[in-house]
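Here we start with a single chain on its own, the form predicted alone, put down as structure tokens.
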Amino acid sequence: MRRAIRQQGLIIKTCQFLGSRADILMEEYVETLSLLHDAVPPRPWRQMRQLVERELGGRVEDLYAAFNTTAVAAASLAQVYRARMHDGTDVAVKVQYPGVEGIVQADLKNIRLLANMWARLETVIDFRVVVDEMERNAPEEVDFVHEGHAAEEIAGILASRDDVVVPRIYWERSARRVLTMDYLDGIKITDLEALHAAAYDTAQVAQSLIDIYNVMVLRHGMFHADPHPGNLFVLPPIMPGGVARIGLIDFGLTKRLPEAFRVQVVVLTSAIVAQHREDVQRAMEGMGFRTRYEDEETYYALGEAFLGDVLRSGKAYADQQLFADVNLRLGRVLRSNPLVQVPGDVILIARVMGLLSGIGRTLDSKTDILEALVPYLEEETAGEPTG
């Protein structure tokens, strides 16, 4: 962990993503990596303030009413700043570090370098393809300008929910390495303790996440691409007795499916569901997967890794024992018949799941993740949502 601070950039968001995967790494692994949702060391006020000032074009103080120069949270590739604009709003300022742009881009090389090595070895799975994914994603997640535009379209999606909440952008505040948006004083999804104290339902938090997700990913093709615990946020609901509300931040991971391919997703989902072996490999050969021979129970085992799996146990998440048995099963399947070809649009679906799964298992989910699903799946065949 040490040395995922000190190299910052792409390694720590590594380290993030498996922090929080309770679903199937041990408790000390997952209590030592999370540690790096919101816990990065910050840079020195002084470092920040020149790009602030830089990017804005003004004085801090000139800027803002008022400016709490100690960070609040501290990430991957920039740290947050709580502020007030001069009409009285509590806002969080996202300052990109300095330089760290390049840093990302040395990752990414060796990230390279390690995978083409491992494709000399490993003939089952290629990551390159992940690492392809990784490249076209780098230059938006550096970008403050596309966040803020990817922010305001999620809200869009979302605003008819009650149960949701995405921060405001302030354009006159905002720039391509600095950030304004409203402050989301919540609590982290994955504290407990303080989740019980406030006296909210972690069941239905955990609900309200995944049909959230459902209609980013489902309906809309658009969704918030990093869902790792120190993004997301539980907030008091609107009116007494209502549901908790949770806030999603950071908005520089997003992805737009194709709306052919968001089809495909929703066709093979219900494929799963049915267990239609022919219909699994048309709609995956159709999202763009290939393996070495034609074959039908291959393309079925990657749909029952993918989502079959957790739908018939009876779970809304993968537990250790499941994931070890899938991988088991699943590597002696590809070991026959290999993968030469993964869409990259599915590799963040794939990251989304996970990360959701590790939440579910932190809440104790108790969703029924195919009665979840139904609804989405319905859609396609009964015409336009209805809300």
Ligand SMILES: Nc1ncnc2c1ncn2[C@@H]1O[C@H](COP(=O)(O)OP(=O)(O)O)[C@@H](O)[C@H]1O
Second form
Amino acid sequence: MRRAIRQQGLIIKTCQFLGSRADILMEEYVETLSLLHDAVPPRPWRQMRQLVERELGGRVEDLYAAFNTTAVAAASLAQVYRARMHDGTDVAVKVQYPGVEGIVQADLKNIRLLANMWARLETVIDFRVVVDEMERNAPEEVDFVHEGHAAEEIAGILASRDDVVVPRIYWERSARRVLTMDYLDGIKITDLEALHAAAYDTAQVAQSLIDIYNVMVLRHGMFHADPHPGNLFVLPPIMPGGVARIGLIDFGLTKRLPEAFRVQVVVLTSAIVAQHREDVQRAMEGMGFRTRYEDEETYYALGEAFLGDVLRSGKAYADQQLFADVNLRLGRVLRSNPLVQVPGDVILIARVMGLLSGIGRTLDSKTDILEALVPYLEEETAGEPTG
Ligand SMILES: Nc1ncnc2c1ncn2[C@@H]1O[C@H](COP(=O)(O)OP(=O)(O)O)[C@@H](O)[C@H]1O
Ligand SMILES: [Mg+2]
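Form predicted alone done, so how does the form predicted together with this ligand look?
Next comes the full complex, this chain leading.
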């Protein structure tokens, strides 16, 4: 664990990744791993300054009107500083650690090794597809220009909403390893005490969060794939009396689903809602799921575990008990008919759902998930002849 913290590389991402899957790992593991969210030791400023000045081609004193050289946060691949632009705008400057690309490559090798080992012990979920996914994403995750473009694209998708804010990117102060964006001065989404003290309506925040994710995943097939609490803030309304805004940061892991796949996700969701076994199987096969034996019941059980159970539980999120029940049942089904192929994108979506569910629980969400989903399912079928 110490070593993982020291390496400051992709291992932290993986540990965070696994740490957030409370449903997969045992609880005490999760507790140790979640320390990683904040435990990274900072790098000295003079190392980071060099990097900023090389990347942006100027002196920090000239590039910014003010720059606080004490990092506000140590991210897994970068350190984040607070600064001010010449026009007075408060910005966050995310500066990548020197040598990150090499570290990432080394980490990926270690993670692959771990996943291979894990695959021998754990047959229900094969983390090797997760590693495949990480290898695909790694080059983009270390390129802040890519991250900046992803932020702009998501901002575009959510532009008409008054309950979400995505930091603006300042391209004239950004490069491959430096990203300058609006500083979001908000409360961490899971800091209940602070949220209550500021009189935020947490159930409303939870409702917004679900809806924002429905827009991104179901309507646009392009989503912020890392909604862990460190990446989500709550900010005051734009206008007094308006709704609280959710601040979304960290677009290093932004996923664009192929259009056919996005449609399959909607079709699958509809089939699960309608409890239509045949359609569940067809959609899942279309997405790239394979089980060892062709069997409708296995697919149906998967669909129920993925979404159906929580929809029918009457709960606004999957609580610990539900997770335990679902895992038990799913384990039984998969032991007799294991999954031999899981589309990597589904694991990403499942992870997003797991994280959102955890946040929903913290916020004491009252959102009826079915009600929240229906408009997005209907808009997909609207205009098509229905049978
Ligand atoms: N625009 C921003 N406004 C305010 N705080 C930020 C901003 N960007 C990053 N931070 C702080 O820095 C931390 C790490 O940044 P993040 O982009 O999430 O890096 P990582 O990809 O390693 O998770 C965040 O959890 C947050 O506390
Ligand atoms: Mg982050």
